[in-house]
Structure formats: C-alpha cells, structure tokens
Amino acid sequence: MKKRLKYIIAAVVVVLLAYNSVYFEKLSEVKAEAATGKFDAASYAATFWDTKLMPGLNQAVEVNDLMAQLQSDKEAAFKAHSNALGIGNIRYFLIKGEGELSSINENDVTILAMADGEQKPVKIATEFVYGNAVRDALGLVDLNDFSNTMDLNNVSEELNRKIRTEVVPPFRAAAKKGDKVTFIGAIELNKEHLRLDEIEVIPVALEVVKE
C-alpha cells in the first residue's frame, strides 16, 4: 500500500511540474510578438508619405465644393471622396482650399477659403494633431502590410509627428495675419451624424503665398 502510494505521489509530481513548464499563448499575440521589432513604422510612414500621399495630393477635393456636394447630395460625396479602412460612419476625405489667414490662435489657425464667390472658414490644426485622418484620407494603406494594430496606429502617430514637426513650424514662423494661404489636408466627418460647421483640416501641405 505504501509503495502504491508512492508511485501516486510520484506520478502527481511529474504531472505538475510538466504542466508548469509549459506555456501556452494566443497564436494572435505570438504573431504579434513575432512581428515586434521588425516593424519600422518610421520608415513605413516615411516611405509612404513621399511615395503615395504627396503624388496623390491632386485628389484633394476643394472645400467650398465638397461642402456643397455635401449639402446636396451626402451620399455621392462620400462615395466619390472618402476613404476608411473599415466600414462605419466616420469617414476621411482629403481637401484643398486657399484663401485669406483670418486668425491665428494657440492650437490653430482660421483661413476664408474662396472659390467661385463662396467663402468658408476652415480651421487648420497647428497643435494637437492626431488621429488617422492623414494615413485614411486616401485609401492608400495595405491592411496586408501590418500584423497587429498597433503598427497601424503606429503609422498614424509617424505621420501625425512628421507634421507636427515639419509641416507647421515654418508655416507658424512666416505667417501672419491677412497673408494669403494655401492648403492641402485631411478631415474626419461622420456620415451619420454630419457637422460642416466643425470640421478641422490636418494639414499635410501649408504655405505663405508670396506675392
């Protein structure tokens, strides 16, 4: 009886030190592991910027026109201009515009965009730029170049940064009031419930025009 249960006692053991020396993990955060390290979302973001996003720029959609397409049609308008990479009501367009720089506050700045006799204020942020509106707007971005969500979002903060750190500050330092701007962004808008008098461009383009 003693010796049985020492073979009992025994196989117990072996058990638990088997089940404890081994691991086990989601294939998910494996793949995710995997990948740490070997994803450069700087140079992805560079890449991308210089490859995709300034060639396409000449899709920008003015913004007194695209505000009217709204207006008149919402459906078209965000069939023919925007871009998500899911399904959902916040959508991204990209748009241009130009016009006389009306203020200018601590976290952005106001421009009266003309074209064709309509005038629209446009904020453009200067501060607190963020999001994915730069990295959607043009629908440009391969699902197949990431495996997890946060190298998505990592791209979206390259980008946001490379904005926030070469696009406004020459535009900050020249600029003053009444200059005449020029402009090229991206904006986030919901389908669902939709606000044209809130919208805020993130600015990939933004020049003093020089008289």
Contents of the next structure:
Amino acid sequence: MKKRLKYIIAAVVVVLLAYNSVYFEKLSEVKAEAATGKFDAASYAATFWDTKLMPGLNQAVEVNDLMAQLQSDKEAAFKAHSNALGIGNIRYFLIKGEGELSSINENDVTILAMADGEQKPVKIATEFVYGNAVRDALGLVDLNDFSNTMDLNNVSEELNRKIRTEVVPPFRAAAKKGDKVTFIGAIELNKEHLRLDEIEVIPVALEVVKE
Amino acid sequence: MLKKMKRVPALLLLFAVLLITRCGSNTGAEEPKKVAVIISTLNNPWFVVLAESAAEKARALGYEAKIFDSQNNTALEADHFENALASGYDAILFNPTDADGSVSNVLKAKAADVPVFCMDREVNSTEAATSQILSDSYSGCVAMGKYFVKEMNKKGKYVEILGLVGDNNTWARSKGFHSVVDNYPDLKMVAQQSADFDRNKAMEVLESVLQAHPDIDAVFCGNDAMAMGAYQALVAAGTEDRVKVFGFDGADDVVKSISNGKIAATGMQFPVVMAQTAASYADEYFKGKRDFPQKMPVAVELVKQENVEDYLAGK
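I would like to compare: after the form predicted alone, may I see the structure of the form predicted in complex with its partner chain?
So here's everything in the complex, that chain up top.
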C-alpha cells in the first residue's frame, strides 16, 4: 500500500513537472513581443526627416560655390562642408541650386544653373536613390546612438525609400524640359580621388518653380 | 660620537629606501605599455597586412607590440588571450576567428580590464569589445548593387556566390547588394551558393551552376578570390566575354583585371586604415578616453572601369 502511494506521488510530481515544463503561446504574440524592443528604422527616419533634416536644409551650400571651393582648396572645402559617419575617403555634402531643366532621362534629370553659363549640368538621381548621402550629409546622426550597424543601414534605406516614393514621383509627373527648377540634395565625393564630373545629387527637396 | 655613529646607518638606510623607490617609479614610467595583435590567420596576405599595420602603428605610438596567429582556430585564439592577459599586455588589437566563438575571449579580457579593439571582423556582442572598427561592407555592396543594375540595364540572369555562411561579412555584403538589386524584378537570381571565400571552390560551384544555367549574364561574388575563380570557370566555358563578374575586397589582381576588362567591379577595403585606427584607439584609451563608438564603419570604395586608374598599384 505504502509503495503504491509512493508511485502515485511520484507520478503526480512527474506530471506536474512535465505540465510546467511545456507551454504554448501564439507565434504572432511572441513575434510582437520580440519586435517591441527592436529599433524602428522607419519611425526614426520619419522623425529625423521632420525634426533634423528639414530644419537643417538652410545649411546647404550652393552648388557652384562648392565646386569653386573644391577646385581652389579641396581640403578646406571638405573640412567646411562635408560630413560622414565612418572613417575613410567618402564624404557627403548637402548642396542646393536652381536652374533650367535641360533633360529628363530614364534614371535622372539634369539641371543647368542659369546663373553661370559655363556650369556643367547637375545630375539629379530619380531612379538610383540609394546609399548614405542623405543620412550623413548634415552630420546630425550620432554614431554612439547605434550599437548595431544594421540599424544605421536601415535608417539610410528608409530615408531613400521616402525620397523614391514621396519626393521623386510628384516632381517627375510635373516637370517638363525647360522648366525652372530648385533643388536641395546630398552628394557623395571621394576626398582622395575627387571626380567633379561624376556628381549625382540625391534630392531631398525638388520643385518646379511656377512663374 | 657613538650617537653620531648610530645616525649614519639610519641615514644611509633612508637614502637607500628613497633611491629604490625613485628607481621603481622611474622604471614604471619608462617601460612602454604592451599591445597584443591577435589575428585570425596569417595564411592570407590580406590579414598579414592587417596585423603588420596594427603592430607598426602601435610601435610608432611608442608601445611594445607582438603579433599572435590564431590559425583560424578559436581554441588557439583562446590560448593567445590567456597568454596575453597573463603576460601583462595592456590592450588587444583583435581580428576574431568566429563572430560567436570569440565573444568569450573578449569578455575574459574585459574582466581583466584590458581593452579589446576588433579590426575588420566583428564579434556578436555589443558589450564585449571596447570598439569594433569594421569595413562598411553593407554600404559598399549597396554601391555595388547600384552599379550592377546599371551595367545590366535592369534585366538578366545572375548567380550569387557567397562567402562563409557563418561570417557576418558574408551576409552584410549580400544584404547590401540585394537591398538594391531586388527592386528590379527583371533581374533574376538563378542560383545562390556558398564557396567559403575560396577561389577553387568558387570555380567548382560556378562550373556546376553553368551546367544548369548556361545563359547567365552576371556573377556577384562575396570576395575577390571567388571572383577570380568564377572568371576561370567562365573562361573554361568560353563565356567570359559575355558574363560580367563582380567581386569585393580590392585585391591587386582583381584591380588589374578590371583595368583589362576581365572583371566588372570590386569594393575596395582598407585594412591599413582599420589597423591604424585600432592602434590609435588603444593609444587614446591609455590616455584616458573611454567613449568609443561600439562600431566604427570604414568606407568601402567602388572600383570600376571608369575609375580603376585611381586604384592601380602605387596610386
């Protein structure tokens, strides 16, 4: 009898242990819980756009001024106007300009500044809007706020997505060759291997001026 | 007189103690701090450059430096860490063998108050190393993806050859590339296989893929060694003029191959910059700085037909 009681108690203990060792949860709930602690690149990018990038657009340097400075004193121009989160030759500038829309191409548009007849056309990317130019150009993102590199990459990705979907389409729909256009955008330049003939602007603000 | 005699040894003793203390403090101030450079492997010239640049920079900053070769073996790497800590090294410039397996070694150093600065390869912890100085592989491959789409006119079939599947760089490169290329539905990836960053394996992988897909238009490889292997496979199949090959690293032979039209493009990494930055960070740490970024990206530059002249040897 005593032995039987022992077995029953042992069985109850085993069942209790087994019951408490296994539990079921909905996968969607677990995923949602995991996501709450995650970095939300889309909302970071939206806040960055509204509270830092837009108020900072007045710091953009005029494109012809920048070109002249780069040609006369490259070091000084990079020091005064460029930013980058990382180390290396690749640096970013926020520039602005206005001029006549001289061509509308599949992947870009070109603008000729009216102020200077000798100025080369400025190429504005409308298709290949990728990279870190917009994130880094103003130097407003602090690397120390990010321990995960992928979060930083995703911020660029979200900013570029916003440009591809919100800045470029209304411009391309409205713009015609010969229109007067104003732009503010970010460019990437290589300090060591500077090529001023390859400049491509990632637009942040791009508008046809109604006269 | 006797009293005076007694005072002499006492004064001598005091003088001797002062002398010893002074000598001791002098030795402490003059002895340079020691920096250990622990590298995943010295079997690959790329990592030799990384190791030697780090050690040279540490010596130039006035420290003693010694290189330890982990031979791609995490257990050997653990021995190096124990030896370095037991021998009183003051900082470790580190290129890990394994993103996960190396974390415990870095934590041991942290527990002993010895700062660790990772170079080129990261460890999967943001709490272990003092700072990690890494190639911005993702952004480098975003630029590569953009160039790839332009070169392919937004359409065609391609193969991706990945590096070691357990290596973070493999996926950073692949994700950066796909963050652009996947937006173009007419670019179809017909195969994605790993060749472990190895030239011969890449050749074998592409040879077998070509049997099923002889009509591919491009191959994107996770490093330059694999790009050279892929190119060899294309030469054997007689399609090297039609199929574009893209690599990553900036190896001399690939830069030359870009200039003579065999390879389309590569991402140039800068091991010397990473190594020197790690040594400079150690110097700043010794001087009291503590707020280092956990991960410091080092820009990767796209080398293509249009700018290859800038990157040929000696430039």
